[in-house]
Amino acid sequence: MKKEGEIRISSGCAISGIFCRDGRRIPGEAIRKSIAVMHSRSNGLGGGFAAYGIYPQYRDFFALHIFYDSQSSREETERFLDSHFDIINLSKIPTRPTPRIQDAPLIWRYFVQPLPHMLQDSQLDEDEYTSRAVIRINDSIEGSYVVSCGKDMGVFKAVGYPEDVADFYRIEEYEGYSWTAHGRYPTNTPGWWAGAHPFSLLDLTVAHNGEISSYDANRRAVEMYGYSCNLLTDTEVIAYMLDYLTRKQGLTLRECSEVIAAPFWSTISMKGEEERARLSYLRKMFSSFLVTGPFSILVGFRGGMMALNDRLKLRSLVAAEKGSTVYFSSEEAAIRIIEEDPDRIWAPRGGEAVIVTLGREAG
């Protein structure tokens, strides 16, 4: 795949999210309209979307979105999939010719479930079995990149401005209860198809505005637990850390926010005894998972979304509500273009996680 953006340029990036707490599924045109307002925060080297609730007819199967550099990498990957999964359906992901989207890889979609005898022999649950298979493909099959592998959700990304990426993937034809979007302005890493945001593992997706100065420490820590960071963009490590903390360590997302955007020790010292002990434990137990540097992130997961700033709020993040719908964005204008009169609009504090789930209020 073509890799660009080798020179260092000023930071930008844009994130936007829409979440319907009542489970109402809305077309992708709304998120396209929101992210397009922030066109100038991108530079055409990456754009993407994550959507949940888009595959109701296949909701019980893992949906694999895969980029291939060549027909041979596709054939090798499909041999691997055929020996580890029951492939329920496979097809090219529908796209349309879009002048500003060039050098597209082969883009395929597979709905799969682990082969029962392979799953039994592995002594793993289906999530761990699938995540290991995905990491193996990305790590060992040249020219093959699994960019999405959750249930009833998908990631759509490319090199290009996000509104062009939306047109390319025909985003308006999908309906979901949760949408996140990203417009990229890469600084230290190349702009290439698999390196665009959001990053995903199982049903977790991460779209990120900022720069992770702790990347090397975070990467070394997470790779100790079987993950492999090979997509040439620092944000990838956040998705793996969140997967490890939630799925393998059993932390809630709010506890995860207190790990990756942990309060300063001076702040912890002013808490009550029980809260001070809890926060101190998280900081000490998962010290290598603290993310330093400026960031604002949107984390999608099945049934919910989390928005989070770094502790010093060095990147912009705005939230709003209208009825049962919650909005997040880098700029207020990107919310008001799709909801002119929100019931409530606010800027979350640094390190303050805003978590929304189906049927529950923002908080």
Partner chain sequence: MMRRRYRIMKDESCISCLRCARECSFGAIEAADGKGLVFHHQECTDCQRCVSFCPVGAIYITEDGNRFRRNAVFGEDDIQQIHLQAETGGVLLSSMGAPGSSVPIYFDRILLNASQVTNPSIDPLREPMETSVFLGQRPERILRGSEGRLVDNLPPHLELSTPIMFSAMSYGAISLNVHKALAAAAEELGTYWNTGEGGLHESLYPYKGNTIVQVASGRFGVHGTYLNTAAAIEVKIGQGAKPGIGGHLTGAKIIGDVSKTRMVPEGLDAISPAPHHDIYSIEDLAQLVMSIKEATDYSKPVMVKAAAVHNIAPIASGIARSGADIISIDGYRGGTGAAPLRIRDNVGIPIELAIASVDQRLREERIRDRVSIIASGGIRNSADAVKAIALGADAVSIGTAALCALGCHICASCHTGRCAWGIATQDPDLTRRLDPGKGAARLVNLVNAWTREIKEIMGGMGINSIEALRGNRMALRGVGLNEKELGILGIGYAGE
The other form holds:
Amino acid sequence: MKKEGEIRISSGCAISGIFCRDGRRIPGEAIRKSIAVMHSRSNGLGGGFAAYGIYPQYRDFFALHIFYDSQSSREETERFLDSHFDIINLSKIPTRPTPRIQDAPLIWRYFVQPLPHMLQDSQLDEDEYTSRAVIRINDSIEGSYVVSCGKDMGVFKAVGYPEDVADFYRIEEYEGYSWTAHGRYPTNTPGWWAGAHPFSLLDLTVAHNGEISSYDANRRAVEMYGYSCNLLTDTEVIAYMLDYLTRKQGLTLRECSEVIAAPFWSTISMKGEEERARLSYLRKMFSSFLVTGPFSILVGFRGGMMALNDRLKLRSLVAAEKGSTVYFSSEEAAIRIIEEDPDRIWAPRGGEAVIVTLGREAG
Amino acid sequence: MEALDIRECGLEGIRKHGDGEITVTGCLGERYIGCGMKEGVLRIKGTPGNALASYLDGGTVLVDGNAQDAAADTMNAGLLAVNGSAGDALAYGMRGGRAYVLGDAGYRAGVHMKAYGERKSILVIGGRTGSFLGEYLAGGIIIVLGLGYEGKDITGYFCGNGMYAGTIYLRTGKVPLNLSDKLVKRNVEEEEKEDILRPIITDFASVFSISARRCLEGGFIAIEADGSKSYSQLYAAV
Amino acid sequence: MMRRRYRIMKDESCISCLRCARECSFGAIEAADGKGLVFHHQECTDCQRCVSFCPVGAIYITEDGNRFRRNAVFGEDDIQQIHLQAETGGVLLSSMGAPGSSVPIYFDRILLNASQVTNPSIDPLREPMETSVFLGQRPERILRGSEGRLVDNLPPHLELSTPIMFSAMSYGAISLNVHKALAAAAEELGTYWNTGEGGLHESLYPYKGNTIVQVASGRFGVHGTYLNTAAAIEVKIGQGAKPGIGGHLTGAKIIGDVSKTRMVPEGLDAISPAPHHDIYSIEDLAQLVMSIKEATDYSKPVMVKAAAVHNIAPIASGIARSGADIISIDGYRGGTGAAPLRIRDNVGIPIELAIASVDQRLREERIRDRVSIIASGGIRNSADAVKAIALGADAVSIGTAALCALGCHICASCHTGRCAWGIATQDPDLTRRLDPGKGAARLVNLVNAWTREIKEIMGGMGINSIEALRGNRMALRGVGLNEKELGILGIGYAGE
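What I would like now is the form predicted in complex with its partner chain, since the data block earlier showed the form predicted on its own; can you produce it?
Full complex below, order starting with the chain above.
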């Protein structure tokens, strides 16, 4: 049987997110509670969390979370890391025995910075240098998989229900200003640790609910630009597309949302002249990046979060605000359990991104 | 009146109550509440989960707050009344009974609602709706009142796309955005308003204890399928 | 003596109205004085004109019953062709596309996907379904102006409401009425037709917005007005039916408006040289592309059309870097008004393999998003179009199918100039058989029907915009193909 990673597997899901615009760091307990409400949207084959602001003491270093199948893959990866990065600190990521989380790989964390002379020789900026190194590890070191590699952030994921994954990683011991969570319902067994969400590259994380019908068109487009989609998951493709559009093309996240969930031509034609020209330009320029089929995604990035639905809104998504805290979830109940009385609760429209950043109102 | 906490009694406990009236408290995302219920009255506190009152076959389900996705799915008879808003795919394939939502509805409300013989599905939304309202409508009546949204669009894009029977009534003078050319829009005359809309809207208003007069204020438009534009002409048999 | 290939038959219901004799343009049916109908079977091309017009359905054409002695190596066609060449010493001439059955039609060995459960299918009649395609270059980077506003730095694009356009067919090879029908249909459909290399008749200037004018090696009728009376200009390097071969329109066909439009004196042969003699290398192509852009003030996309040959992938890459905006690739089964039979049947590769390898190559070189690709050469129906797009084309172009819409039954006798359907002929008695208005309406019907079918297919896959289908090879699976073929097509096997 082909395992996930060798073949593309569909999945449905639950997502949840909490963002503190005032930069307040909150423990992981709240997000665990929220995602647990939607237990029946997952099937125990994948759960995960992305958290921002959790490593303030190491905020200037890339935090690598890595899964290893074996000691030998760890040794090989560490040799590679040693020759490319200055390793400031390394340790196993603390976990607690959790009966429902089985077959864990070796899970390690490294705080690193590119070796100055290597970085200089590469003529790349440190983000590009690090992302290439990560793609290389994932691509070419057998049994080694980088789960996340941004600064002052990390992804914690596993095969299991998200609440069990939270317990396994002792998620309540971390404090972050931004949290996303994902519960997965893939159509295969066994689940696959690397296939769980969120998926990330550098500071960007994506938790995704749905299955996109444009997958291979998007995959083949993004692979043109040096990405290698070795997980064969929608989420990975979306994350790479966003990385390409933001970091390499310089689009804003709002513009990215207008590319991947572009309005219909019939909708564009109803806009004013300037807006029509702008939206047409984005659609024509990045036509390979249009995503069709159902999706709702939570995109975490340094200092912000974006929630976005496909343009037909084929997956559910609810947003809420209470004071300076913003909540997103696949179901209202998952917000109500942590904030019984929000100031405002609403369903964002299909294709209309809600982007929140530190110190700004939701918009 | 009996009160049950769903966290203790579960769906099983609710099902057992028969034709009485009970209050269900502590709801937080529990799915299938009132699913297939034939009689009795449920008063729901909290946020019930998806597929609330699906296949409802009589009886009454009253929700204090908001409903999530797929409420009143394939509902057959009875009354679902949501005091707040509803999520996506409200009243999908509804065949009969009344589904009332005081607030807004999400995307795809009333898709493929039907009417057959004595049964006629009625969906009334007090606020506004997302896109694809009444898509594939095959019968029955959808009314959107747009309370609090006067002068604004009260439906999203693609309203009534592909509908082939039934009527969508909107309390507005504005034609919905990008209305399909296979649909016709007409202004509702006084007589039709009195005969068809007044009884339904009066009932709606009394369920939520609000003013029927306000709900009936101003003109309504009706959206229906253009009978002359059938899809069958698009096919050629080999 | 000429071999009889077909036999013209009639049954007792014949009313001797002689309509068949009037319709036959090949001299196969004669109304002899007092003797009723006389059949000259050896002249029949099986064009089906007589059958289509017989008011009582009395006439029909069958294969002639006489057979050469069966031989598994030398077939009847082989022997017949040897006899003909022994008699004449001539190069065998043919038309339309390669009819052979020994080269696989890959479209028929590719199956499409549909959504079930994990992803909703879409009803295209009732939900939004987009088939608009924009063809042209895309810059590598976005541009921002003052206050960070996006600046439109896209070069000119063609906008198609459906990913189907009409292939290049020249005035001279086909009649003016066919051009009129194609032009009017393209305008109504929101797509494009292509003049081919024989110039643009003045009466068609109003269709400028939907016209692609061609610049081929013969440069017939190419002048400033011609280049500017178009939405785009196509440089024709080659065509699928006869890669590496030029063209030859005999002086007999250079009469009247054909002469005027081609700017070739009446009665003089119109020769298209095999290559463009100003293009002996790739940098020369760039020079021609850029000179056309200069002549048209950089206001129109420039297309380059090449035949699908063995190294089409690097050729396409070269074209993409030549400044061309759109690459048009014409496959092995593409049609022609006249071509040497051996060339037509033996040179080039099927469009399916060509598109797959070009698309993949351009992606490996990271320039696929920079240019657009049009596939042509044997697109028979909407499913072929969908498969071509999923393999990597932006749009497809149809020639033979468009002519069939106008009555053609593919008797492959275009080179005789006696087309009974009034398509591939300049004989005024024959060309008037095709009413341009009715022809346009049939073309519009055809393309609309295909477009609806494309929407149905996309809807089944849960795709609601054509760009999400482009290069989406996971939508395809092969049957009856070997590993190598699957590898080149970049698709999995059915069940995989």
